[in-house]
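Only one chain is shown below, in structure tokens, and it's the form predicted alone.
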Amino acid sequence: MKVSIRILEHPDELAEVERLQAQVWTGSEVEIVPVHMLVAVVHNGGLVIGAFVAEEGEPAGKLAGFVFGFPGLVQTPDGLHLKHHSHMMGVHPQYRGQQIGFALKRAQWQMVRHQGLNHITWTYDPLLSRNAHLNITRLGTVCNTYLEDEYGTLRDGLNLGLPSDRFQVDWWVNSARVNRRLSRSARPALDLAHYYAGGAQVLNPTRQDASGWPVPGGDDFATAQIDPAERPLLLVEIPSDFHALKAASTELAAAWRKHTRRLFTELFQMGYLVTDFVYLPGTHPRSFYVLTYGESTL
């Protein structure tokens, strides 16, 4: 299977991108950004970017996934300034877990630093672990911004009955950490080992309930009994597959919802950032976030 990435500026490009929402973003068409949208977008400093798939011998290829964003405007102690906000970012579910998102993200970095920008921003559900493995790990963002529901009710079917809460996560393009991420001989990633070696320790470790899903824990723990300068290096845990419980159990993943919101939201105002993403597989996967107490680590 071969893979090009294209930016897209047709109409009739981009009514395949409108497409491709229906069939990624289920049950609701109200949640699809339509062409002449795109078209808007694309014709005004923003950029929408395709992913195509062919199979060998085949002449044109598969839209299997697309990203698009727009230049926005962030308020910074030295006043206004530019930057990209990437809106959107879709893959076929056939063509999921075969690298399409980071290349259409690195695409994305691409086109943007060309524009003359350095400061790239999105949100994504924190609960999400796949997600956060991408944006954290894989693409090198950061993250100390925690946004309680952001888009109101959303009804499509990944999203409808929970909150909209999200990370709004920011990627410094033209960052050693970020170019570092993004080379050919990016670092290993770091597991768990490596930073309870650190002295990292899990805020809010997880227990089994009776049908085997991770139940929230350290509710009773109090963040103001932090002390950041000992404890620079923190773990919270989120369940691995936030989609398949919410699935089982609407009660347990708003749970999860309430829970996170207040560790994320103290945590942050306390000064920590978010600066990595652990995964750990095996017959029950568990999921952690890294948050570094200041900027220093970066």
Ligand SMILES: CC(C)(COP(=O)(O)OP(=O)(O)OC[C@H]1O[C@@H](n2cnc3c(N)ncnc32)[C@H](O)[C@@H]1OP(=O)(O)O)[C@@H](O)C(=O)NCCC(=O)NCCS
The other form holds:
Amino acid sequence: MKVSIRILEHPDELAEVERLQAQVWTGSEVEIVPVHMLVAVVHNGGLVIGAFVAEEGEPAGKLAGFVFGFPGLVQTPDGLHLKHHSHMMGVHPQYRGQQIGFALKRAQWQMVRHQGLNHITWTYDPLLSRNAHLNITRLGTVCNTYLEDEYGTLRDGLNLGLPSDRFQVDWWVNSARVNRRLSRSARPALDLAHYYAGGAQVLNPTRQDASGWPVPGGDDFATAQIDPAERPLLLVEIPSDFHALKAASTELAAAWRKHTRRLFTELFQMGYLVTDFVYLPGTHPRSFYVLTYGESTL
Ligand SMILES: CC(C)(COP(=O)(O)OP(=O)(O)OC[C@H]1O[C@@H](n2cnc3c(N)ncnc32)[C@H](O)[C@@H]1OP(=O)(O)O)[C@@H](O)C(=O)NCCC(=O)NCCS
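In place of the form predicted alone, the structure of the form predicted in complex with the named molecule is requested.
In what comes next, the whole complex appears, and the chain from above leads the way.
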């Protein structure tokens, strides 16, 4: 299978993006960004990038993924700064896990640097392990912004039933960290042993319920008792497959939302920053955010 990446600008190509959105965010037409809006965005500094897949010998490929974003403004102590805000990325379920998402983000990184900007932001549900692995581990974003119910009620099949809490990640596209993660000699992902060796502890050790689903480690943690100077590295566990957990129990999913909302909000207020993510695949996969306070050598 050959994957080619290109910028999309014509209404006919953008209509394919509209169709693909309906396949990724099923069940609600109102959550889809229509062609006219995509055209307006790309004619005003925004970017829609598509990934096309073709089998050997096939001349034209079919759209398997896209990423879409636009320039935005961010308030800083030095005044307003320009950034790119990446609003949506979707890969058709049939083509996931084949680095198409990574390739789309890499192309976006190149284009935005070409526009002379050094900062890209986007939001994602912090309980989604796959997205966290891609965004934090592979792409090198960092996060200290927790947005509560950012989009209000979302009615599509992926989001229905829970408040739309989000991490907003920062992608410093000219930083050494990001350049290294995107280079051919990217550092291998670190595992728990590396972080345990660095003194990290899991803040919310989970247990499993009778059906094997992870249950958040109680809400009795007291972040006020943590001295960040003494504990510069923390691990926070999340479910490895939140969509499956939510399909099995909306109540448990809501408990995870409540638990992680409080935890991350408090930790970000204390000055912690999400700098890495550890995903341990296998029969019982597990997933952990790594939070750092101050300087970290890891
Ligand atoms: C998020 C999304 C765009 C990623 O696309 P993709 O093409 O599958 O992404 P990639 O293959 O480049 O990267 C996925 C990574 O997650 C890993 N992964 C798979 N399941 C995982 C899990 N449960 N936990 C952690 N990582 C996981 C994959 O192994 C891969 O990493 P690798 O390249 O190191 O092997 C796609 O899953 C999607 O369309 N999701 C629904 C819409 C969405 O959430 N969009 C983003 C917010 S707008």
